[in-house]
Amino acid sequence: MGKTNTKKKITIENRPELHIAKSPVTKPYNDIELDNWKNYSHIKTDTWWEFASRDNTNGHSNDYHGNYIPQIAQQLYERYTKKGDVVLDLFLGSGTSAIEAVNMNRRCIGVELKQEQVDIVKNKFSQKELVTDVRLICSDSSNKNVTEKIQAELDILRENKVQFLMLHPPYDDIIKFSDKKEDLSNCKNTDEFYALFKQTAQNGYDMLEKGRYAALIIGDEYKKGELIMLGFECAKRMQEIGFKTKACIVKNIEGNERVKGKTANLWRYRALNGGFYIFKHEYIYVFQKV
């Protein structure tokens, strides 16, 4: 009788090490694995955002009047940045953008006009984080010279450009943030506010990597009995600079505000008497540098 050949045929199925690993399908600007898109149900993809309350965990707090809620950064960073990317915030305020960058393994360069506010934000990070992850600049974001300071920080981080731009300016003169004449909340009129905002956005555009994204968080205002569409006008100026508009998101601010009396009967009376409506939303515009 012939000898039976018992040699096992080598196949990919019985030799897992022969499998060629398939790289996940992602976009150049985020880490979302599109092959597993169903695993990202927490990422919002519609234009109506509502959050029950402000996230005050993981380093965040509500100790600064006028800061945006951290959930916005969480959503935008996951959608438009990759781990290790550098976020530029030209209106740093209480440091929400920087705190969430560290929480999500990103980095941040923050520009703030007031030195005392920069010092407060510094205390929210370790000395190591202030070297490797968060770089703080006290400067006027609307001054062209700020780009040189930002570039110096990028050199330290070994980057040529930033990968995401965050803009959360004052809503004209609704809240006065300082007594400095460079402060956008101290502009003589709304036209001056628009001009300084446009220059700030231009500085951000110049520092942003081509193909990457920017976000503008802003609301409107009533002034002298008239609706002033700050959001639309600021978005228009970003378009004039060269940004391509990708989305306009409406975020419900009800439940996130801390303005005393905002929902009291007095406001209903004023609305009925003045012919206006009470704001319960703000905008998040998303742009791309093309």
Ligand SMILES: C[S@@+](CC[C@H](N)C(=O)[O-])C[C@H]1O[C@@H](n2cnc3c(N)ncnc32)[C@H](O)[C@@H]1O
Contents of the next structure:
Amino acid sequence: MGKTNTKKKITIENRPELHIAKSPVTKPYNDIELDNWKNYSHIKTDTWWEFASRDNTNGHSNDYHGNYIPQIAQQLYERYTKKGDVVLDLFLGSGTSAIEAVNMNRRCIGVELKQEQVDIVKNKFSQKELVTDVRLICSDSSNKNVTEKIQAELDILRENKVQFLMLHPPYDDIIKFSDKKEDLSNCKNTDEFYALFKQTAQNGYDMLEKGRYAALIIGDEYKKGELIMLGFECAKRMQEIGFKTKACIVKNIEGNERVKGKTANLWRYRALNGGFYIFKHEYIYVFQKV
Ligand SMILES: C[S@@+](CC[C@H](N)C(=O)[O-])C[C@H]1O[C@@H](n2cnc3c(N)ncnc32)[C@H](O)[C@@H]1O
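Having displayed the form predicted on its own, please output the structure of the form predicted together with the ligand.
What follows is the whole complex; the chain from before opens it.
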């Protein structure tokens, strides 16, 4: 009879100290663990985004005509930012980008032209958050000097550049936000709107870290019976600045509508009469600074 080999085979299971911890595979611009990619079914990867309604929880409310729905920030931050990153929003409005940044353990520098709006957003955060997480600037984002103001806030946050850029400009003059001449919703004509948008996007580009991402949320408009492709035209200006285009997402706008249904019949009559179609979508363009 041969000898039985009683030596225990050494395996990772019975000698856990031999197990070398494997660090998760992630991209430099987000925290998604690619080796667990099946756990991220909530993250959208296709170009059609449909949301039944606005998320009005966790500090968000529909208190500003023209605000975007927080689910957009949730999706973009998870795809394109890491915890602790700084988001720059050059059209802060009611502060959706900043609220969601804090909710998701990111930080935000927000620029808004109207002082009263900045004051409203200030009241949405604690004193501590206004020091360490959210920095608010009342300024004209299309003016070159805004970059110095942003740099001063970055110094306080101990950062050199921002890691994500959010641009949600007025859709030309569809909603008039103020009578100020610097207001992009108050331009003499659409060409002036494009020019101010491009200057603003350039300021954002200059403040963004290389390799990082930017998003443009925008819809088109009808003017004098003609479709004006604001989305395409603004995206083109971003390309001219040097951004590389990564995506054009189409999102339903039902969740944005405040008076849903009330004027539906009127618009349907106008569409049939004028030979056009009623907008049901807007765009989210994604760019990278290469
Ligand atoms: C479409 S809204 C942004 C809404 C915002 N994303 C939110 O969720 O509340 C555009 C904002 O840009 C502001 N704005 C217009 N022109 C500006 C400028 N030159 N510099 C900074 N902000 C400007 C308007 O006052 C308005 O609040």
